[in-house]
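First, one chain by itself: the form predicted on its own, in C-alpha cells.
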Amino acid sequence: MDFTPSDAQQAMVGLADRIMGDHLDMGRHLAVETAGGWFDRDLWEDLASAGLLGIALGTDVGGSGLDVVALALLLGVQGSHVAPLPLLPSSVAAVIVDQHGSDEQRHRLLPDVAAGGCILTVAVQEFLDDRLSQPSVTFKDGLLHGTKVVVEHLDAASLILVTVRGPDGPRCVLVDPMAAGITRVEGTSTRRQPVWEVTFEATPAEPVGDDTTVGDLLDHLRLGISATQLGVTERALSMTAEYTSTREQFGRPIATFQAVGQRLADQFVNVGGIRLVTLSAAWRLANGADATEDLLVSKWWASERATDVANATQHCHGGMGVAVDYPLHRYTLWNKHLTASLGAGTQSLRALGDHLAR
C-alpha cells in the first residue's frame, strides 16, 4: 500500500488549506462563535465555487469523481483549522446516496450537495446504546418511531440520514427534519456545537439502499471522524512544538528540557500510529475491501492516543492553554468531542471484539 496522495489529491489538499487559511483566523472565530449556529456559511459558500464539496461524489451528479482516500485527506485539513463546518455529516450522507441511492435520489439530491445548496446531516447514535449496527429506531409502513441523539447542524440540514430496524433488518432512510411527527431538544457538545436529540412519531421518511447501507454508513463514518482527528492533533501538536521552541524558563526554551522533549516525542509516535491506521483504512474502503476491523483500530487509535496527545499539548502550553484568546484550546475541545463521537475508546474495542467473534 502506498500511501502517497496523487497529484490530484495534492492538488485537492492544497487549495482547501489556502481557501480555510486565508479565511479563519482568531477575529473570524470569535465573531461565528458569537454569532451561534456553529457554522460559517461564507466559507462553505467558499468551499462549494472551489468544487470541494463534492469531491468523493460522481462526476455525473456534479462531483470530482475522487475517492474516500481524498475525502479523507479534506477531512483532514478541516481538522487542521477547526473550521465550524458540517463537512463531515454532509460528506459522509451524500457518498452514501451516491454510492447505494438510486439513480433519481442521486439526481434528485447530490448535484445540490457539490453545489453548497443542500446540506445532509446524519443520526446514528440512541441514548445509552452504542449497539450502532442494530439501531432501535423503527421504519415500517414508511413511518419512523424513535429517537436519536447527538444529531449535528440539525438547524442547517436540508435531510436527515437515519439508521433504523426495517422489518428485514437495520436500514437507512431520508427524513425531511421539517416533517411531521419530529420533537427536538438543542443541546451542546464539548466543542460547543449545537446537538440534537430527535424524536421521531410517526415521521415519512424515504429508505436508502438495502441491508448493506448501514454498515458502509458506519465506516465512512468512523473514516471521517478519524481523519479529522488526525488534522487536529497534528496541528495541536505543531503549534506545541513552536511554543515549546520559542517559550522561555530558566534562561533556554523548554523544548529543551528533557520532560518536555520526551513528552512530544511520545506525541510524536501517537500521531503517526493516527495517521497510519487512518490512512490505511482509507485505502481499503477506497479499494473495496473488507475495512471495517481497521476502521475500528483507527477509531481506537483516535479516541485513546487522541485524548494522549490532548492532555500532552495542554500541558506543555499552561495556563496560555486555555486562554480564549489562544487557538489551543479549539482544537482539545474538538478533540474531545471527536473522541467520544460514534463512542469511544472501549465501546470501539467492544465493536471490534464483536467483530472478530462474528
Contents of the next structure:
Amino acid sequence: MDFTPSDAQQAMVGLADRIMGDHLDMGRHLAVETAGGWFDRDLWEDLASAGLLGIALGTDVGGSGLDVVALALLLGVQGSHVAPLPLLPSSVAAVIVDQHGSDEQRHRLLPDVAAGGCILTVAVQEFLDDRLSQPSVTFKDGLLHGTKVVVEHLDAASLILVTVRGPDGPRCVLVDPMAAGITRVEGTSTRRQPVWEVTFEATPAEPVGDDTTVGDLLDHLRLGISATQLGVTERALSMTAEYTSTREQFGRPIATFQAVGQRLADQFVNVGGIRLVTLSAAWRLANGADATEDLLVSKWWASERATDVANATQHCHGGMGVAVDYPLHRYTLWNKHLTASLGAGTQSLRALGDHLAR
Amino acid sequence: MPIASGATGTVTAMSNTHRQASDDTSADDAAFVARVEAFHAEHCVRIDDPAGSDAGSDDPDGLTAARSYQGALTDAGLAGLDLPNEYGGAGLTAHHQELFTRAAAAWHRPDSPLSISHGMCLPMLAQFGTHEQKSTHLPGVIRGTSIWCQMFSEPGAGSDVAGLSTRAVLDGDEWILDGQKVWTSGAHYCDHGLVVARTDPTLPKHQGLSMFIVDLRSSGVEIRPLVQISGAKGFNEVFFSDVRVPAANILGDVNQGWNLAVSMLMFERVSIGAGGGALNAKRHPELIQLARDLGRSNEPVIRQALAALHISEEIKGYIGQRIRSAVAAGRVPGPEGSIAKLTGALVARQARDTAMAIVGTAGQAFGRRGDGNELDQRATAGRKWSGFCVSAAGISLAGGTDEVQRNIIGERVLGLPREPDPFKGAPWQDIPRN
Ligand SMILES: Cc1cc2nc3c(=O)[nH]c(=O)nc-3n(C[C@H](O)[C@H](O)[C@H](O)COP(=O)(O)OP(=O)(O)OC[C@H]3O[C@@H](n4cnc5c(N)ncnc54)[C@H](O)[C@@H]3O)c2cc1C
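Can I get the form predicted in complex with the partner chain as well, since the one above is the form predicted on its own?
Now the full complex is given, and it begins with the chain already shown.
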C-alpha cells in the first residue's frame, strides 16, 4: 500500500483545485444559493471541458481510465471548496455502470456522463429501514414499488440508480425520473440542498449488474462520503488555524491560548486519521481487495471525527462560526449532511460489529 | 489543591437552603402551585404532548404568542413574582419564583423571545435601577410590552468583553454614543438595550466602562439582522452613530459598568444553565419516546446513550436547583453561574449527539414540503432535531464561551493563579488591539 498520489493523480487534483478555486468565491456561492437548485452548472461545464467528469471511467467510454483513488481525491477537492455539484452521486453511479453494466449500457450512458451532458443520481436510503443492503423497494416483472428518501439532484438527473429487492435478492436498477408512476416530495437537507422523497408505483426500470452490485454501490458511496469529508474537514481546519492565529483577544492571538491550540492539534490528528482510513479503503477498492471492513471503519471514523472537527472549528471561530456571512458555516453544514448520509455513525458501528463478530 | 474557602462555604450554605426549600410544603405553597398549574392548563400545551412546540423568537407568530402569554400571566398576578406591586410585580418572593419555575417546567411556554429581557435585563433593572427608572420601565418589561436586549459584544471584544470600544461622551445632560455591537440577540424586535460603553479611555479597561439604558428607536441606531447557521434571524449587528442618551439613563454609576456587566453575565449564566425555560427542559424523555417511535429503542448503543444523557440531565438539574434555591434565599449567584452554564452547554451537546444517533438518516432532512403520509413523523423529528443540532453550538458561545467559564471556575472557584496579563493596570487607550 502506497498512498502517495501518482503524477497523474496529482495533476488531476491540481487542475480540479484550480478550476474550483478560481470559480467559487463568496459571491458565486451566494448566487448559486439564491438561485436554488444547489447546482453550479457553469462549474460543472468547466469540469467537463477539463475532462474531470469521467476520470474513473474506462477510456473506451470517454473516461480517463484512472481508478477510484483518483475519484476519492477529486471528491476531496470538491469538499475543500464545498462546491455545490452532483459529483458524488453521478460519479459513483457511473463507476457502478462501468463495472457492472452490460457493454450496451456502458456505451449508451457513459460517454455522455464523461462529457457532462448526462447526470446520474442514486436512491439507496429508506426512512423505515436502515439496513441499506436489504432494500424494501421491490422490483418484480420489470416494475418498481416503494419509497426512497434523500435523493439528491433529482431535478438535474437523467437517470436514477436505485437499490431494490428483486425475486432473487438485492439488485440495482436504472430508472428514468420522468417515468410513469413516480411521485416526488421535495425537502431540504441540512446543507440547504433540495432532496427528494421518491415513491414508485409500478414504475418501469432497467436492471444493472448482478447480486454483487448493491454491495459495490454502497461501498463506493461510503468511500465517496468519507473522501468528501476529508476535503471538508481539512479545509475547515486550515481556515480555523488561520483565523485563530490572527484573531486577537486579551491582546494576543487566540491560538496562543492552549485551550484553543490543543483542541486544534487534536483535530489535526482526527483529520490525519480520516485521510489514512479513506485512502486505505480507496486503495483496497481500486485493487479489488475486500474493502468492507475498511469502508465501515472509514465511514464511522469520518462521521465521528468529522463531527469533532466541525464542532471544534466552529467553536474556535466564536460568533463567526454561527453566522452565515462567514464562509465556515458551509463546512459545518456539509459535515452534518455527510455524517448523516447512509445513516449516522452508530449505524456503521453496528454494521462493523456484525461484520467483525459474525 | 487549595480550594478557595469562600467557595466551600458557598456550597454548604446552598445545600442547606435547598433542603429547606424542598421540604417546605405549606398549604400556601400548594395553593400557589395550583394557581400556576391552572393558568398553564388554560394557556399552554404540556411538554409531553407531541402537538406542542416552542415557536422560535425569529417567528413573528412566536413574538405575538410570547406577548399574549406574558400579558395573561401578568393579569393573573403570576408575572414579576418577587417584584413589588408598585413596579408592576406580583409582590411575592423569590421562593414563589422557584415554585413557579418547577411547576411551569411541565409546560411548553411560548416565552423564549423574552428570555433575555426577563432573565437578564429585568433583574439588572430591579437591582441597580433608580426608583425613577424602575417606575418607568419595570411594568412594561414584566408584562412583555417592552422587550430588552443585552448589548455587550463587539467585533473586537467577545471573550475579552472588557476591552470594548463603543464610546459614550457626556455632552451637557446627554451622553453621545458611537460604536458597534454585534451578535445582539433579539435587537430586531427589542425596544431597549442595556449597552456597555467606554466612558473613560484613560482608565484601565475594567474601570472606564458604564452601562446605559438605550432606546433602540433613537435616531442614529441602525440594526442589521444577521442570519444564523440554523437559518434563524436570531442576532444582529447594531451601529450607534451620535446617538443621544439622556444622562438619567445611566444604570448604576459612571465608570462602574464592569461591576454591573459581571452581575448581568451572572444572571445570564444562571438563566442559560439553570433557568426554567425551554433551554433547560430535560431532553431525554422526548428522545426516549422518539427512539420508541422510530423503532430504535432496542438498540444497545442507543439505550446506553439515552441512559448517559439521563444521568447528565439529572446532575444538571441538581446544579440548577441548587443555584435557584440560593437565589430564592436572597443570595446573588457567584461563579456557580459558570458551573451551570458550562454544564448546560455540555449537556446540550450530548443531547444533540444522542438525537442524531436516533434520527439517523432522517437527521439529514431539514424541511419537507407536502404532507400526509406515514413518513411524516420521521421527517418531522429529523427536522426538529436537525435544527437543534445546528444551533446547539451557540449555547457553548453565548454568555461567555466554555473556555471562559472554565477560566472562571479555575481562578475563582479552585483558586488557581490567574493567567498573567501583560497589560494589567495599563490605561485602555494604551493597549494594542486589532
Ligand atoms: C447565539 C449567540 C447569541 C449571542 N447573543 C448575544 C447577545 O445577545 N448580546 C451580546 O452582547 N453578545 C451575544 N453573543 C456573543 C457572545 O457573547 C460571544 O460570541 C462570545 O462571548 C465569544 O466572543 P467572540 O464571538 O468574539 O469569540 P472570541 O472571543 O473571538 O473567541 C473565539 C474562540 O477563542 C476562545 N478564547 C477566547 N479567549 C480565550 C481564553 N482566554 N482562553 C481560552 N480560549 C479563549 C473562545 O473560547 C472561542 O472558542 C451571542 C453569541 C451567540 C453565538
